[in-house]
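Encoded as structure tokens, the following chain is the form predicted alone, with no partner shown.
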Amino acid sequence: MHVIDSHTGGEPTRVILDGGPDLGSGSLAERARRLATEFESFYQSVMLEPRGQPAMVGALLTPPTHPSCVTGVIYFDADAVLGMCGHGTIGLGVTLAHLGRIGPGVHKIETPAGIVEIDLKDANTVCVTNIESRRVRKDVTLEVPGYGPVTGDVAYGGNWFFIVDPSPIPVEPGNIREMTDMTIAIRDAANAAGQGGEQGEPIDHVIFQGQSPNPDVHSRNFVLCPDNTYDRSPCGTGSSARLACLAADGKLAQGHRIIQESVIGSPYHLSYVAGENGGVVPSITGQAWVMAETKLIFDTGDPFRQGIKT
């Protein structure tokens, strides 16, 4: 299996160029559902240790259904198939440029959540125009076992988020373990209470918003991903959901540019324009670097061929 690894603000992406499963025809959303329900062992074997690493997201290239798109892509981590991935799309753009498949300028990419645009600024810098994002519910209070009441917003940015602002724990690297434990409990409580999407979609990510020590940075976040690891980047779909909340509250004007920082300090530059359906269309600019180009080997005699699952 031919793969290229990159990282976006410290968050790794593994682009799978060949060797993936046959997902058949149909829409990208249908193929993503097939990957999630029929090929769990495949995506876990690519993402889990010893072949993968914590926080890594896979990007399986697939033919697009729209001729205007340069590729289709299905994102996944060790625990779930994703609708969209912001850091992964930045990493994919840089990877496609590394391969000589795209040059500077605007290109369309098809994801299960919809078509997104990337603007390749240079070899490492990509601006993603995401799908329209929205806040679904404001000030939802959950009773979280072991922590008590926690209030946050439910929002969509390509994945489903419960956003707590301000964070009950200082968003600092030394608090990552404590924030991880609490956000897992919050996600469990949100899903137990049915506080997800309009069609019953479960919460898959939780965000704690905090302050940055850098006065030029709007805010700092901690983002829990479906595989219970934290996002090393500021999370593109999470930043999109956050923009929708800021816009709904009148706290950020259309076109105004801010810097969102991750818990480890990596930045995204964010802005939005109004969407056609009452939400926002986010713009996310970040940087990625290619780290490795390699061939994965799946030896049938390897006892951990499908990954370490304990």
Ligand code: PYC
Given for the second form:
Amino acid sequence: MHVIDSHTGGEPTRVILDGGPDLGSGSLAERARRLATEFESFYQSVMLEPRGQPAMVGALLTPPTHPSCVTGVIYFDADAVLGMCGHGTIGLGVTLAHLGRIGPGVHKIETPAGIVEIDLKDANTVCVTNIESRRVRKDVTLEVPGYGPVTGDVAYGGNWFFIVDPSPIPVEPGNIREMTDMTIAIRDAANAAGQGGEQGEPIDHVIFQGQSPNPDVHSRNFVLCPDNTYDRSPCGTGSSARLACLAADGKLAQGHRIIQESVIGSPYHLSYVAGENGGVVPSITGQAWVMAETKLIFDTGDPFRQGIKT
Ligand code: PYC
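Go ahead and give the structure of the form predicted in complex with pyrrole-2-carboxylate (PYC), now that the form predicted alone is out.
Below is the entire complex, every chain and molecule, led by the chain shown above.
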């Protein structure tokens, strides 16, 4: 299995070029469901240690159903198959350029959540135009065991988010352990209370919104991912969900550009235009770097062939 590893603001993406499972020729959403239900050991073996690393997202290339797209892709982490992934799409754009498969300019990519566009600005810089994103519920109060009531918004940006603004804990690197524990409890409380998407989709990510010490930066976030790691980047789908909330509250005008940074200080430039269905169409510009071109080996005698699952 040949893979290319990159990182987007510190958040790793592993693009799988060949050797993945046969997911059939259905829609990307159908192929993603098949990956989730029939091939858990595949994505765990590629993402978990010792082959993978905490926070890594996989990007399995698959033929697009739409002829205008340069590729189809299904994203996943060690715990779940994702609808879309913003940092992964920036990493994928830079990886496709590294392989000589795309040049500068605009290209379409098909994901289970819909078709997104990338604009390759230079070898490391990509602007992603995401699917239309929306806030679903405002000011939802959850009773979180061990923490008490927590209020936040439910929003969609390609994945499902519970967004707490302002964060109850300062969004600083020294508080990552504490924020991880609290956001896991919030995600569990949201899902126990049925506070997910309109069709019963569970909350898969939780965001704490905080302040940056840098006056040029609008806000800094901490994002919990399904595998209980935090996003080292500001999370493209999470930033999209957050833009939908800012727009719905009248706090950010269409076309106005802001910088959001992650808890470790990695920046995304963000803006939106109004969507056709009452939401927002986000633009997310970030940078990624290719780190490795690797052949993964799965020796049948290797006791950790499928990853360390503790
Ligand atoms: O950038 O959308 C994103 C993302 C999702 C999970 C990790 N990163």
